[in-house]
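In the block that follows, a single chain appears as structure tokens, in the form predicted alone.
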Amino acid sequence: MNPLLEKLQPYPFEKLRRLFADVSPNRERRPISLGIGEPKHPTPAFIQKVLADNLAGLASYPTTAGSDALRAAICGWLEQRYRLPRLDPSCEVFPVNGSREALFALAQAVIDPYAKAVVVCPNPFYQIYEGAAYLAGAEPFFANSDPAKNFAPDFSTVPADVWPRVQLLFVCTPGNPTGAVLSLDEWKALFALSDKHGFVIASDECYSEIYFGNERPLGALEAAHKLGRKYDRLITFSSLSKRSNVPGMRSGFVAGDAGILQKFLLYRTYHGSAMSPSIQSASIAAWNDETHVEENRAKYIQKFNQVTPMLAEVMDVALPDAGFYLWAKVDKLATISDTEFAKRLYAEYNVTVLPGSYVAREAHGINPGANRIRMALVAEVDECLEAAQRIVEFTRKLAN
């Protein structure tokens, strides 16, 4: 066996489902899980239906490069949402199966197994940075999140004498867990590293659609082209997951710098990861389409504006820059850890909530998860209320 599996530690839900294997929950109040990051809106019929009328592209092999339709769709969806100029669809875009795989993969293709290889993550972080970086032969390092930037990472932390060894840089921007949207000035200032040490940024945008004022978040080639930059070693990913609400599609893409996309696509070909031709022509309907996704947001906005404040009023919680998660502090009431507080609300209340430590490493003296909770607000906003509610009333039996 690989003996680089070792390294890799257990998902967090794993760890989840050993804190609570001993618990037995309140039966008297249905289950609530605020858990998992999964979309529970509806997928949009438009998209089944395109989706069940091109059923007889199963009856054929797929282009890893994917279709040239749904190549320009996605360019065009770039062009329009991040204000960029033309893309071009043959080397600078191709489609995915859905952003976690392609994360995974890009770091085995651009990663240098010989070489003592960094990778940069941020921390808290989508933990298949950490397991793409081990597997590919390097060594993570955590960038802590700041409080003051609303828990931005700091990527400032990162000693002079590592850059040099860094190959891959991961950015998730709007933040898994914390929300946090990475301003024009942070751009700035990786771009001037990655110029100067040569490594490649990651940038993970999938929850680039769920926002909650009038300003978009910025986006990474956004960010690139606003500062007169090409693409030169970034590479953006983004998925239909959150975005329309069809997170069992799998169907994402990834664009940015051409020459890595070039061996990118190499690597994917031998890899087998091509693109159902029936998930291509539902992708193309859902990127060619914005209502849906209108619609979506606003679904998240009213959960938000009303489950923020209720959770103000007993923890340490505010409304994130995007995405579809609060991290919230608990021990605002009572002092208690972030998974006693998740045992016990699922003991008592029914309530799934995922520790923030499952979420983070250990890193330069701290665990930034620690004594918080990620919560996804992903199900209806009736369900949503209660378990706010339900958490309200947990929290403030603590404090008595």
Ligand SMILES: Cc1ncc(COP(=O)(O)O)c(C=O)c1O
Contents of the next structure:
Amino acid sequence: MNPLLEKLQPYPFEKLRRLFADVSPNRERRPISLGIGEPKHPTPAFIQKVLADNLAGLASYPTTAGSDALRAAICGWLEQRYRLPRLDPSCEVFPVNGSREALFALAQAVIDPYAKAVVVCPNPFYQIYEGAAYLAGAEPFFANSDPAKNFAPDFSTVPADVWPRVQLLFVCTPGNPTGAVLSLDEWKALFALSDKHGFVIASDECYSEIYFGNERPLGALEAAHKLGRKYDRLITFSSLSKRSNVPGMRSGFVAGDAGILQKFLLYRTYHGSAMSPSIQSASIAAWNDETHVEENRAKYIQKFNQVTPMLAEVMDVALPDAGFYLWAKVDKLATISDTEFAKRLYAEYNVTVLPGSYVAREAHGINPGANRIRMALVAEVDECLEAAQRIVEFTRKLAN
Ligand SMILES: Cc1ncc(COP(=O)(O)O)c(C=O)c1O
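For comparison with the form predicted alone, kindly provide the form predicted together with the named molecule.
Now the complete complex, all chains and molecules, led by this one.
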């Protein structure tokens, strides 16, 4: 077996399963999970219909680059969403089977495993980045998010002698779990580092369409364009999973540096990761429609506007820039760890939340997820409100 597999940590939900193994939840309350970041709003009927109407696509092998029509739809979306000049559909975009597999695969394609490569990851972070780095033969370096700077990863902690070994840097904007969106100034600093050290930036943007104010989250390509740059060493990852409530469809795209995408496409041809033609048809319909995205966003705005102030009375939590998580510090009223909080909340109130330390690593002397919890407000409004009421009651009880 590949010895690098030994480096993979159990997934956060496996850790949660073990944490809860000897706990019996309070059966007097119906179970509510804010644990898993899986969208729960229904898939729009028109997407289901296009998928059903195009099942004939199952009869042919798809190309790895996807159909011209899908790449054109993606370019059209990028153009209107980020006010970009039209990307070249023949070389600057292609579809992927959800952003997760593509984030993992990009690392395998860009990293030179013989060069003691380093991959910089935000901390807390989406666990795929770490596994992608290890299996590509690299070492992850964790740049802790700084709560004082709206959870921006602190890249100043990367030592001067490490930067020349960095081949890939992941950013997640809007972030999972913090919801933070990178600013134009932060992008400017990051591009300067990439120019200096030659690493690739992978910008994970799958939460870009869930936001609460009037301002749409800034995208990586948009930042590059605003700064008058080309997309050199920059790849962005987008997805329909959260935008269109189709996590089971496995549909997203990559866009950016044509030279890197050309090699990445070659890698993927061998890996065998082409998107089913039926899914491609449904994806075109989804990328071409914004009405369902606006309706979806309105539901999240309603939930976040009601739940956040309730929870803010008992824990350190604020409306994030974007995304569908609340990233809360739980030791405001009583000294308690994130794991103990999650365990007792489950036992006493039958509400599941994810301990923050499970989505972060100990780095630079701290685990930036310690004493925090991640709550995914994915269920319908009334369920999220009921969960919030129970959490408030539980937290107040802890303080007494
Ligand atoms: C930060 C982040 N990136 C990527 C993904 C993968 O999404 P998908 O593969 O459905 O596009 C997720 C899923 O939860 C995520 O939280």
